[in-house]
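Presented as structure tokens, the chain that follows is alone, the form predicted on its own.
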Amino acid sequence: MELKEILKKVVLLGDGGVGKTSLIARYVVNKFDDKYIATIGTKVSKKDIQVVRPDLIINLKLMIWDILGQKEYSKIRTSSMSGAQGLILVGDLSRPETVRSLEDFWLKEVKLSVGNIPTVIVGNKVDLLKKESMEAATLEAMGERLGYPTLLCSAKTGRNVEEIFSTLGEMLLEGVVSTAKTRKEKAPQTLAEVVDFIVQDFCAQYGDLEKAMLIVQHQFEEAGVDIRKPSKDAVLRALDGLAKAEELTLTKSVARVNLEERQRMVILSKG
């Protein structure tokens, strides 16, 4: 399993009061505050997403820039947008003029500043609308015409907030190819080679070589692994301990994927 760390700068743009700050707060800390606080300049939040793909784990680190929505402050916005790699355009579905300005003003400004970048269009405050909404239909038609994913959400209820960032995250990861697929390294065959691979893989994903080796040593001793002549049963017992350690530093889903893959390698190994 290969591990990649990728850092991306994401900006949220839209008129003042559309809910950009609330969306970020809901996503990053799962919190909503209905008091309006105007963003002064910019505010940066950080959120890590872990994406598991065949033979590859991606730690996607999002630097999320909440940029003020008052249109008069163009110099602040232009400098804040520099280097942006992903864009979330936010309109307030209860205020039709903020939906129109996404295409009429904000998208044009982004293209002048950073060009075409992965973009998601968002209609916030869907909880305030009736089932049939002209504003929602207008927003969805805009997204279809421009070729951008469009989501109706609510920072207040949390509806579709996770989906906004996960959708953009997938777009930002397009083109990321696992070098594990392209490398022509010989796959480990014997049990000793498999153990060697597992130890290296665990240490690489853990991130701290010294601590990782101490964990490996402890788990191998607990499971009775004789590194000079390992047995499959002992190594399989050690894998359970390594998986529990990974649950604390990675996620349960990643630890489970790693465990299943390592168990398969041990069972199929020679010796």
Ligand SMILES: Nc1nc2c(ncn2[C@@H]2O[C@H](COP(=O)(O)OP(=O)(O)O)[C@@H](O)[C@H]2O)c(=O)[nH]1
Second form
Amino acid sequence: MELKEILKKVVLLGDGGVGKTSLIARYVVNKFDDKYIATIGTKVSKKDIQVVRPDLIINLKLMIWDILGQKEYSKIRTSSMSGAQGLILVGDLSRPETVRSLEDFWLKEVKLSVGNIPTVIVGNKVDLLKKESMEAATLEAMGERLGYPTLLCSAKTGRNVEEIFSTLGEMLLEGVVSTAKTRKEKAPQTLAEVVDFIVQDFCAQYGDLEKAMLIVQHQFEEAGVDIRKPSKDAVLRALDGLAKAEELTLTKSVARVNLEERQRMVILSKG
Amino acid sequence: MEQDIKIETLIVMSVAIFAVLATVAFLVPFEDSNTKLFFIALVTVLTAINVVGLFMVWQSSPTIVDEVFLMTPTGMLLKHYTRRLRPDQDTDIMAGMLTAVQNFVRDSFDEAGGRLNEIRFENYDILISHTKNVVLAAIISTKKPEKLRVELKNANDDIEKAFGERLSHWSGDKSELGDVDVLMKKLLSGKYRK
Ligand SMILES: Nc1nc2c(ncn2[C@@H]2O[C@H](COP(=O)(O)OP(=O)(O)O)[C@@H](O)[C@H]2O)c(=O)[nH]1
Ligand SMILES: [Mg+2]
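In place of the form predicted on its own, the structure of the form predicted together with the named molecule is requested.
So here's everything in the complex, that chain up top.
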């Protein structure tokens, strides 16, 4: 398993009062007071997202910049936008003019200062809408035309708020793959080699070698694995035990990915 | 104790000593001008020794760096070094906010678009050094920013030379950066000091 730490700068833009600050507050734990947005025009928040890919765990650190939404405040906004790698455009579904200005004003400004970057369009305050309204349709048509994902959400109820950031996160990580992937394609062949590889891999990920070896020995005994002449069934049973141990020391999702990968290797091996 | 000596204090002290001695030299009625000249020369030499001595005391006490932030001009933290433990602070956010404050000051007060290079508090200073793709901010609590400024600038120039090009189109993947630790350790261990 390879571990990557990736930092991305994301900005939220849209007219004043559409709910940018509220959406961020819903999504992250804030360290600085919101008064900074009014006093210096910007506030920075952070959210860590763990993304698990084959052979790769990505710790994505989203640096989320909340920038004052007054249209005339453009100089500081441009400075703060500099280097942005992702964009969240927010409109207020209860105020049609804020939806229109996403394309007419905000997107133009971003294109001028940072160019084309991964973008998500958000219609906020969906809780105020009666049914499927005109504004929602307008917003979705805009997203379709521009080729950006569109989400209707509410900072008030929390609906779809996580999805805004996870959707953008996926877009930001497009094309990120394990550097070891090509190397790993030539995996060990016989069951004995596979078992050897799994034990090494488990110990490396566990960190504490001695403790890891004790766990391996214990799990192999429980599952009845004969090290000199292992059987596939017994090894597969042992893998479940190893996964249980990894759930505690790593995370559930990592343990699951490891388990599936190891099961595949065992089943495909010449035993 | 010497860590609290400021260069200004040293100058004032030296000038005061010189003034007293010089006044004495002019007020005392000397028999002949040779004795007077000799006395004035003596005063000058003593004052010079005094100045040099005090300056060496000042010079020998290092500027203690509490924290260093290595960042991009867009506010992304690359590395953070600290001698204090502050578990409640998120350094990524600190770096972003430090950048936001700089943007605010520049855009509000400096029409020419200059750079904020120092923030001074009662008990500590934040020194900031900029190159095209690299920003170094050092927090010091020993009140001698003059000495560190040159070191910081030299380290910044070296990091720019080695990593600037890579940073100008950096994707955010820390493993692509390479090892800046060597240069940063050089700064932190005082190797940029003259
Ligand atoms: N009903 C409703 N009100 C919201 C929602 N999100 C934000 N608001 C309110 O809209 C106002 C402006 O929100 P704010 O986050 O400050 O907007 P910003 O200027 O874009 O940062 C505040 O009074 C919020 O309470 C939402 O999803 N539903
Ligand atoms: Mg706001």
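Numbering follows the first chain given and starts at 1. Note that the coordinates shown come from a computational prediction; the quantities given were computed from them, not determined experimentally. Take the two forms, find the largest set of C-alpha atoms that superpose within 1.5 Å, and that set is the rigid core.
### Task
Superpose the two forms on their rigid core, then report whether the C-alpha of Phe220 is displaced by 2 angstroms or more between the two forms.
Yes.
### Message
Leu60: after superposing the rigid core, is there a C-alpha shift of 2 Å or more between the two forms?
### Response
No; Leu60 is a residue whose C-alpha shifts by less than 2 Å between the two forms when the cores are overlaid.
### Task
Inspect the rigid-core superposition and answer whether the C-alpha of Asn258 shifts by 2 angstroms or more between the two forms.
It does, since the Asn258 C-alpha is displaced 2 Å or more between the two forms after the core fit.
### Message
Could you tell me the distance the CA of Asp233 travels between the two forms after a rigid core superposition, in angstrom?
### Response
Displacement of the alpha carbon, after core fit: 14.7 Å.
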